[in-house]
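First, one chain by itself: the form predicted on its own, in structure tokens.
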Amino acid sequence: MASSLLTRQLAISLQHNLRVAAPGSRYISKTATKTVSEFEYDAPCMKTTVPGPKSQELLRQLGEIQNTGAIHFFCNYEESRGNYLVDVDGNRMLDVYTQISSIPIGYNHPALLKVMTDPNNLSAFINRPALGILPPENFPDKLVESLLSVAPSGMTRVQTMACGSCSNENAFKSMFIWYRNKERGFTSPSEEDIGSCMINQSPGCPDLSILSFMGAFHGRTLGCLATTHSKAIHKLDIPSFDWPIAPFPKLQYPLEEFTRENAQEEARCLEEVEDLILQWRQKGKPVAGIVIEPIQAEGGDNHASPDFFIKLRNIARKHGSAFHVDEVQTGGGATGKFWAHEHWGLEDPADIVSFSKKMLTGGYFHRDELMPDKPYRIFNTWMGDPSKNLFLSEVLNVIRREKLLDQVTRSGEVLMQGLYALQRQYPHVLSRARGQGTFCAIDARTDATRDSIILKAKNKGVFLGSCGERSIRFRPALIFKEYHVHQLLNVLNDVLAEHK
């Protein structure tokens, strides 16, 4: 790190206070004292439009090898710090997208650099084991220290995987295995079961289903795609299963002003869930499991009340279906609690909770009953990566030591108040501000308006993401503080002032 540069930046940052809003001025609310940590920059700094010339040349080169249509720009990760992402052209942006909600404590955090330099950790980085057959000596201890230390209520076991999609894919398999074992009375599979599965026929390959929700995103592998209903581009041309799709509540915001209407909408959706379960049972495709996100992220940051989820869990229990909570994007603290479903107050815990992204490794927690009954049923070569557990342990230490969940709650309150203020100031452009912690979103007038806002914000030093049909999503790291919120709001205000 360039310590002299950071020292100068620290001195400069402490000299400047954000201005208080006045009519016609940039949006500013009263800010907390700004404290720049040693390893972080103090503000965005733009040198070119984005993508700049170096990014464009790299796009050309990579375009001769791969499809680059989704690439925004190329990054200089060595120079990125904390909440700030630096690109190859030297543009420094406040990153409020964080690798699609996947960076828990910012770029190049000193605690994680220390993990890399500890000689006791070298073996975990050099020797990647096939965990299902040859795990390292310290693997049980590391799981207890990392993943099991934050296990959701009712979860006694964890299965590691590499990413979100494979976590959900194998969680689905666990639900199917559990369901069939129940149907067989936990006896051994018959010869007919074993023989028919080899040619993709029942009863060995049963006609079971998983119920999911319109607007959901659970991954891009085949089983996950059958439960993903956020954007057509994810599913186009890919064969899929005939599984039930329930409506997800379309709530009106702000929630406190539409309590009666939203309760009616949630009741309608829950009734449809029960109808679909009965319909698919009559079709000979019983619902083995229900999968749902605490907040539909990719599908547009769609929320529902704790009462909705509690009743949905009860429906799963009533009909003998497993209840799978997909916390791939919401897990890890962004909502102000470590797991977003903790906000529900479930008395009957979920059966499966999947994770990835901010957890740095993939996998799923599950109840004892969903333990695979034989080896190799839930299996692949790597089944995760022990080095990620080392990083996660240190991330959890930082979260606890720095009380980052409290920080997320404070920053989230400031962010939501700022978004409310902006939509009041620009009602012709923005609407439906919503969020939990810093897991927030707001709608633009159209998808074209949304894309324009994101592009202009990027060129002013704030990197944002999109979701749904016309939503801007905010996914900062857990170290996102109040003064970072004000930097974001200032840039958004400048951009919105250009939209007449």
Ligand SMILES: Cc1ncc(COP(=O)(O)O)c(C=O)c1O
The other form holds:
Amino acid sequence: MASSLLTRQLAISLQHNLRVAAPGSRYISKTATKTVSEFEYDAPCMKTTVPGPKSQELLRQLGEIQNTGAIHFFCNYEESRGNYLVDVDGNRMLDVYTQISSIPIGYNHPALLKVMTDPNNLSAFINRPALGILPPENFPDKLVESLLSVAPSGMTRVQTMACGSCSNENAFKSMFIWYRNKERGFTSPSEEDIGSCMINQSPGCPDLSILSFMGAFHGRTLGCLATTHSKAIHKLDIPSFDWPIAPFPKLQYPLEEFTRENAQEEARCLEEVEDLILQWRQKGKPVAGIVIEPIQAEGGDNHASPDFFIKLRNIARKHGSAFHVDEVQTGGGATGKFWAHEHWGLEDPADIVSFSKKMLTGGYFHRDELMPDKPYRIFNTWMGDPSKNLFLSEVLNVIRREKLLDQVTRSGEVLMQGLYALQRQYPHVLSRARGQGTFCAIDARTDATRDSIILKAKNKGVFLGSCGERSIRFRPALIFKEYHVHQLLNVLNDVLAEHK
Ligand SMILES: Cc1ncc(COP(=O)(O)O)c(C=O)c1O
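For the form predicted together with the ligand instead of the form predicted on its own, what are the coordinates?
Below is the entire complex, every chain and molecule, led by the chain shown above.
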């Protein structure tokens, strides 16, 4: 009731905004109160075009050492605050990309500075342990306080890792180990298993597979790359596995207006999933696991309905495959729930949920059955970093104290309404606005138009990311308030008004 009232009020105020937002005029909210926290700036402030002269000189220097083709500009992290990223030329930009969606509560949050300066935490920052063999005394407590306090339903275990790819890579290994243990009836591996694995042959290295989806991104390590299908540049020249790739639903937006067409498209994809599982079983490469993102992110912010995911989960169970939800980009609150898959209302929880980015540490939650049966099967030197758990505990405190998931939902509503408004106003340029919480995207007419909008927005003080072939993606921090949304919409409106 209260939320529908809120939605109505938002709709009314946004209709009003639309009226004042004729091309060239500013997209100004009458309702957004400017509530700048004491630690952050109040607006973007541009001094040069980006990259400015200092960034360009640093690019030249670094270019003598590394490939710098992907670098946008060099940053001054000391001066960056909250939602604003400052570059080395003194340009202050509203950051709607947040280090590829990995900054949970903005730059230099005072709560995190406090963790950093607490003398009790010093040893955790200085002495990075080999967690798999020599964990610190407080490690179990800190896991309970941080990661386990946000464990998705049905998940009783967590394994930390260093990054997103490393988390998925080890999650895949867990699924294979689990699957083979099932096949062997939980007996010990045979002499043949042990001998053959040393020379990469079956049965020790079995012909198992992971089913993934076209457009997916699960990372760039060798195993993960076999499940990544977003851009050729990630995969070119790297040997890969013969694993099944199912079509991901190509839905029409807004989802509510195309429920029948979208349900048909999802049914088509699910049918294909089952066919592929059967085909790969016949090929002698059974599907040990299915991996999927709740929203395909790098691949272009592609959504699917809760019904699709629930049915997919059931298919995995029916065929004895593990169900792995990759929440590396969606996890940590940006969709308005802590985990995006909580929007689905799964009765039968996933088997594995991997995370990284906004969680500050990588890792994965899993069900009891996927616990490795022996040491060193899932292992590396660091297996995460306990100092990141200290930061994560504090991030979670801030999220709870400041009710940031509610904030994300409110800001997300304003952002979506604003994107719909811009799309109506510039139908020749923008289409397919979509999102959940502040995890939003919109398509430009072509990739060149998209890139030009992003470039112009950057020079007007808003730093955006791209994804897919021609999408602009919005990935603000959880502290992105309605006021920031309006700053973003104003700049986008200005850019589009100038766009020829
Ligand atoms: C859904 C998803 N999975 C995995 C990864 C890989 O994470 P990392 O870049 O930390 O290896 C990413 C990175 O963007 C991602 O978005």
